[in-house]
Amino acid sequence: MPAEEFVAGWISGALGLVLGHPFDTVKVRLQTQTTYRGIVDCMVKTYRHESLLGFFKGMSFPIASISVVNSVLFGVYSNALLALTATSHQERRAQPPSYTHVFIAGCTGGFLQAYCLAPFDLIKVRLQNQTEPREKPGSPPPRYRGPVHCAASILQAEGPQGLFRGAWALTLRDTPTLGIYFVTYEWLCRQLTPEGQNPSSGTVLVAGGFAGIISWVAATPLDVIKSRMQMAGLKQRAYLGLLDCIVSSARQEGLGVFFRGLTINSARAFPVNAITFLSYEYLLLSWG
């Protein structure tokens, strides 16, 4: 049933989110702040200043929201393939879709995911960038007390459009790279699986992990721009738009700035996407 694709996407997205959120926090801080010398320095300072909980800032909201958005990605992808090929998920191993169809379905899922994701991702990034330790008596409170307060504060200070800062960069990041993501996964599964058979758990883990790495290599430059635009107006200057953010970042910090966070993105991408695809395939197989 088409609805099963959405449910499996939500569950697999939640599992991947819990596993990858600490890495994501470090990545966001490296991309938007200049106080860290690298991954290890960021991790050490976060732990010393904020304890282990610092790595999980902004996670409660994504569990309820971004996991649902992940269900949009997998649900739209699978149903787009169904519309393009007239084959269900269970039939696709016997009748593999063309890579063109896989790419189009992945891009469609990425585009719609980005549209749904933008406000949730903005709130996550704002909360992850709060480096204050846990509130103590007499210490100044953080700017945002939680996701609901963060959303209300943005609406009050920046208007409804404030919740969609960086949305264009997010859309440009996700639309093609999620097409690449699913094509890579399908190609590796087919290369490592005898024709007509379902891929083994090991194959799904490997294919999902490498699909995650390759898609993040392609996505990182726009991911940097997206995060910077989401933080604009707080600790950084406000950008006039996507192009202004690209030009200003390159002038001030060089072209290397667009690959900031790539190492930790890749380190996070393999286990997160391996688990995401394994749980997704397992759930659909169990329900099929």
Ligand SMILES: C[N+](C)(C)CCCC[C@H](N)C(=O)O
Given for the second form:
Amino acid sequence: MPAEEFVAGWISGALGLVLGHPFDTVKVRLQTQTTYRGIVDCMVKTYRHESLLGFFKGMSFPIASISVVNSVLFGVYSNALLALTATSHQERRAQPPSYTHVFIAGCTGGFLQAYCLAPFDLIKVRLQNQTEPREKPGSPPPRYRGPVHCAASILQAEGPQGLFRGAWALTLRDTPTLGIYFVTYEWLCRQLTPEGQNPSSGTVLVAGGFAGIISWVAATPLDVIKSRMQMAGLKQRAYLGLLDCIVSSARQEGLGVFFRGLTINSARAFPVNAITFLSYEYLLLSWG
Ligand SMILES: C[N+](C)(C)CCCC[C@H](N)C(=O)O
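One more: the block was the form predicted alone; return the form predicted in complex with this ligand.
Full complex below, order starting with the chain above.
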């Protein structure tokens, strides 16, 4: 099983993550808290209370963990395509796989990465939602002191299944939408590249960026539900399950709730995925 794809996925995932983290913090806060009037309001309040550092809360942890998960996505995707079409990464430009194969390989990668992602994503979301300012003498300390403390507290209070809160919503979110992600990327690359040539850097950036946006548009309704289920158990709301979370969110806040964070998600998705695909393709090319 070729392993370079895993390593390239890891590095490119880390680069994308750093670029996208400030957007991600605003998104998580908008989706799970009701104190903000919109993106700008959330950015201003975060900056006032927590300074620029507020946007980077909980970033070291995703870099160490979620970038590894990205390696599962790209590694499984590429190896699934190899199994389906018997072409390696290098041969695929000359013998392009069918979109059905790309979709199936993307869904397989998405499904497998979702389970690896679940506990890390849960911890990320819980840390991002701590809005207390940086330590001031006399103010109460935040509930979680950091990722390890957060994981230990969840384990202690809710047991190992607590770490997989929202995992179902995450799997449903990621399986089809990562199929869409790779199909969009491939389709755009092929549209913008003359026959028989490799896509240019500009093409890879644009195709990666739009793959990110389109897959996030499709993923946003389940992303909202996923984040809410991850926060439940901590405070006010407890849901009976996925369906209960969908129904009660829609009843209380209207159908618009399913598109919370869509704008910020799309704004984040373009640069993150442009850089992810560019560095992934570049690394694989330079390793031959
Ligand atoms: C499929 N879905 C849209 C949910 C996720 C796509 C993930 C792609 C990239 N790691 C990112 O963070 O944007």
